[in-house]
Amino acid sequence: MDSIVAACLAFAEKAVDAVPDAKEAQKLGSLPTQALCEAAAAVTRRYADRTFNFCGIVNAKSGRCSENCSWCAQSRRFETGIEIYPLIDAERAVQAAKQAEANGLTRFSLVTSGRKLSPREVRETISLVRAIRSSTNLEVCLSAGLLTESELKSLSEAGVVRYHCNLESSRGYFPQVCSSHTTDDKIKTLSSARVAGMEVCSGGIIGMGETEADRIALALELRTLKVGSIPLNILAPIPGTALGNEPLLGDEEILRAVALFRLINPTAQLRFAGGRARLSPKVQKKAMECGINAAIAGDMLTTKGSAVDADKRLVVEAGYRLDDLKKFDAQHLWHPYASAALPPPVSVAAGGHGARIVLSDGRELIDGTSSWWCAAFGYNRPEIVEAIRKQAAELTHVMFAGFTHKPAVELGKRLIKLLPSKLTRLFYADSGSVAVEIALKLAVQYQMVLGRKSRTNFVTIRQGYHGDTWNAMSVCDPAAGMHTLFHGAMQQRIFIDAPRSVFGGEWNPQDVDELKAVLEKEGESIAALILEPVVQGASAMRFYHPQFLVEARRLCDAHGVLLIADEIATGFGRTGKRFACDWAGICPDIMTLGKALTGGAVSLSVVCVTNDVADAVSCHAPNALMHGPTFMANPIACAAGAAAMDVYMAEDWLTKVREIEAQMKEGLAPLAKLEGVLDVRVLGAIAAVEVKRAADNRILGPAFVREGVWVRPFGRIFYLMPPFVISREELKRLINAFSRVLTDWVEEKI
């Protein structure tokens, strides 16, 4: 028995990343039920979401369907005595949705009879969806037949986030129970829904006379289609339909079907749907243990449903969570670069230590991003935690106008020791984006007080990123960056091509020609050149030749243009030097720092300025930098920063970064051979793999979590920026997991 279970587990482990071999899958049908269920239970615990998902439904249009589906009471070809009515109105739809929300559900589906909605009904359904979304926080799903791509697109834009279209049975058996449309018709609809921007939901009915081989074939088809939500219906024969006299499936066959679907679709939501109400609580609980981790709640259209409260009790008994935290998050919290209507999958972080994020269920993820590059010295660093605790007991906050305090001074002392000698004036801010806003504002004020009132614009290099606030967005890449939607609404900056000479390669003097030409032609309109030195971060993850900085410094000086170095991501050793500017041996007029400044513990940034710039602004009317954040120099944040800088100065992080660099270069080099990979590059504790297929973090996020790591690609860039405290063994595991998921992605296995 143990060997059979082990073989099933190995099969499912492969099925996580690739569609199983059909012959191997069919062999599962010959295994004893106990072994199948034990293996499926183990797979469920390991790979399936342990937060049980409920979806409420309403039969939004009933009867008069033209199709001849043998099981369906809504076909006009059968006399079943069901209630017949047209598409419901908004009041009834909202009432049903509110009842679902009151029952604690987060998802709600409108289900209509018929081959497809008419154009008029599509318009009416759009109104229903908008009414539900304006009255509730439910995610809205829809099952409305074989709609076209354009119809699905309009419904998606109205707020439908998931489209349901069951395949019902295997490709080979489906014609036996329906001849008015085909499996391919359904697959085309699912594909169109995906193109329209929706998730898809598709499953089937067991007990229609099909064989177990047919059930396996259906499970395989769904795995091939990468369906994430699979409703599993159990036929409840309805008198008057063609299958009205079909014998009921036994409990063992039902449990076998659940186990088979779970083994072939290890990570999917396997959703109990119609027909389960006739099962005993004991059998339903067993089904949950061996694969079911989602359900339709309430009445099941034309068959008896289940009571929500009873379902919830059973779910908890089966070992699942009814996670109010995740539910509230999905309904009310809006995540970065994410849809509010279709919230991204999230894990619940409960703690952290070293290079690891600890989840609420006890799992630990090796962090490959340093929490967007800020947790450089590790999570819950004791020295930083203690500094925060101590400061919180003394002074949590005081305005920085008219006051100073010890944490601000102590952090300042440490920064002055670290910074290039000419950067002697510090202006504290709240975040990286705000620091960039201040730097830009400061540069304009500097030029204006010197009488250069036309110098209000900025020049920057393409493929750059400087933050998400308004003025910061204006100096981000206008085409390839994350803010292209707003490009026409913002002040238009002057963009030049990024240097083509790469870090470690030969310097091409022509790389500076465009900057030279722009400054000669438009210098009288330019306040400053702003750039990310050496490493272009969130837009491109490119590493360019340091000589560009040398030439840029010279040209800026010649034309009276300030040089702003955005070191928010690169400061404090990330590139293998203390600051990225050190690779070129230059000092900017203004430098912005953030992220690792507090070790990722508290939000804080700083704008570092030369005396020349500070004095010009301070000694001319209005004799002040006209900026003042409310939480500027927050004592708790400054205390965290001072402690983080002590950690930074006490250890040889540059040696550690070079060790990380060497290990990543060696471990990631094989990826360059993959057909879907364009480039692999490493500098310091930064690695980037550029691929052809743009990332989808709704798929990739859970895939990385299953591997026990945390990685968050953007666009066509898969990157690693691990905490400096990561051990060699942890980094090896991170690199291997990163490589496996990336390989599966570029080879389109996930």
Ligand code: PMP
Second form
Amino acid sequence: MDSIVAACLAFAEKAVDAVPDAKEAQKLGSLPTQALCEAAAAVTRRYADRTFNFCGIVNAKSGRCSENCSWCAQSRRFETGIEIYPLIDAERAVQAAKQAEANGLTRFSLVTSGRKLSPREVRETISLVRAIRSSTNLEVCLSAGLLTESELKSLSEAGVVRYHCNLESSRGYFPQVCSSHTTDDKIKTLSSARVAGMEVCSGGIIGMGETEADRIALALELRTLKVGSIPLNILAPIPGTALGNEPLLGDEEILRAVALFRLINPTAQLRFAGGRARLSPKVQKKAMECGINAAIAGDMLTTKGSAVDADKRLVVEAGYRLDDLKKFDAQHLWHPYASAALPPPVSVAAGGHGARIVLSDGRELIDGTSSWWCAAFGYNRPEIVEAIRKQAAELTHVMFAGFTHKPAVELGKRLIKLLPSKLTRLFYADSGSVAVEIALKLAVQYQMVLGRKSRTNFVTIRQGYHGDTWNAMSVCDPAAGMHTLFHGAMQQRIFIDAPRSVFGGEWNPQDVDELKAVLEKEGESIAALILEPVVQGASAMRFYHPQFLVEARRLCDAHGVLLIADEIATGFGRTGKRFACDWAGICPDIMTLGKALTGGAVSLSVVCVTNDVADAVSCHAPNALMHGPTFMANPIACAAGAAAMDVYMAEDWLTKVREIEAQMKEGLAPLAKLEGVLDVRVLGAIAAVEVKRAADNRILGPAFVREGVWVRPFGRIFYLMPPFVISREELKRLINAFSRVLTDWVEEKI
Ligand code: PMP
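Right, and the form predicted in complex with the named molecule of this protein, after the form predicted alone?
To see the whole picture, the full complex is given below, headed by that same chain.
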């Protein structure tokens, strides 16, 4: 028995990464139920979401269906005595949605009868969706038949996040139970829904006279389609339908089906749908243990469902968590770059170690982002955690005006050792954006006190990113960046084209012509040039030639313009040098650092300034830099920073970064051959793949999580910036999962 269970586990393990071989999958059908269930339970615990997901449904249009699905009470070909009504109005839809919300559900689906909605009904459904969205916090799903891509697009824009269309049975058996449409019609709808920006939900009904081989074939088809939410219905024969006299499936056969679906779809949400109400609580619980981790709660379309509270008790007994954290989060907490009304899917993080983020259900994600590039030395790095703990016990905070303290000095000592020798003055701040604000302010004040009153503007290069606060925004790329909307509201900065010479390529001296021309013409209005040295991160992930920095340094000096190097993303080894400026051997007048400064543990940034600039500002009236955040030099943050700098200095990270670089170069190279990929580039521990199809993290986030990794693309850039502590094996898994999801995305398979 143990060896059978082990074989099933090995099968499922492979099914996480790739569609299983059909013959191999069919062999599962000959195995004993106990072994199947045991293996499926282990797979569920290891790979499936352990937070149970409930959704509610409402029959939004009932009966008079033209189709001949032999199980369905709503087909006009059968006399079943069900209530028949046209599309419900907004009042009724909102009432049903509010009831679902009051029952504690977070997802709600409108389900309509018929082959598909008419154009008028599509418009009405859009109104229903908007009405539900404006009066509840539910995520809205829709099941409305074989709609076209443009209809689906309009529904997606109205706020439908997931489209449902069951395949119902295997491709081979489906024609036996329905001849008015085909499996391919359904698949076309599902792929159109994906293209329209929705997640998809698709499953089937068991107990319609199909064999177990058919169930395996259906599970495989769904795995091939990478369906993330799979409803599993058990036929409840309805008198009057063609299957009205079908014998009921026995408990064992149902449990086998659940186990098979789970083994073939290890990471999907396997959703108990119609027909389960007749099962005993014991059997339902067993089904949850061996694979069911989602359910439709409350009533079904034409049959009674089960009580929500009883369901919740069972779910907890079966070892699942309920959605409480996510529910509150979706209703009240606004996430970065996100809609409050249509909250993005989130995972619940509960811990971290090394290159891994641990989810509240125990699953671990290999991190490809270093949490927006800050957790360079790994999550919960013990030395940093200990320093925070120790400092918190001594002094959590004291104002920095009139006081200093050991953590501020200890961090300062380490930074002075690491920084170019000319950068001798440090101004601590709370975040990267604030550091950029201070750098800009300092530059203007420097020019003012020297009597250069006209120098109030900044020049910067296109495709840059410097933060989300007002002035930082003004120097982000005005078109490609995230702040285009505010362009007219901000101070107008001077933008020059980003250098075209790429890192590692030939230097084209013309790349500096525009900067030269701007400084010659408008130098008297410019306080500073601000740029991200070598790597333009959050707006483009571009790597440019370091010679540009050499030329920029020379030109700035010639024109009395300060050079601000924003090393918030690149500092502390990310590019393969300590600072990205080191590629050019230059020293800026002002350098901003953040992110990895505390190993990503606590928010802290620092503005590093030359004596020249600091002295000019300090020795002219008002003899002070007029800036002082409340939490400046917070002792806990500084203690974390000092510990992080010790970690940075104690190890040979540059060798580690070079190894990561080599592995990413090799592992990601095949992606360049894909039709939908424009460029693959790697520098240090940064890899970027530029694709044609803009990313949608609503779809991609859950897809990466299902693969056991954490990746967060933006725009048309998929990138990897793993923590330096990532092992070779972890990086291999990360690269493979990244490549699979990216390939599916560019080929429009998800
Ligand atoms: N500058 C650069 C170069 C950055 O990459 C970022 C953050 N991505 C910032 C500034 C802003 O930092 P924060 O998000 O900490 O405000």
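Because the structure is a prediction, the values reported are computed rather than measured. We call the rigid core whatever largest set of C-alpha positions still superposes within 1.5 Å between the two forms. Numbering follows the first chain given and starts at 1.
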Q.
Following rigid core alignment, is the displacement of the Phe704 C-alpha between the two forms equal to or greater than 2 angstroms?
A. no
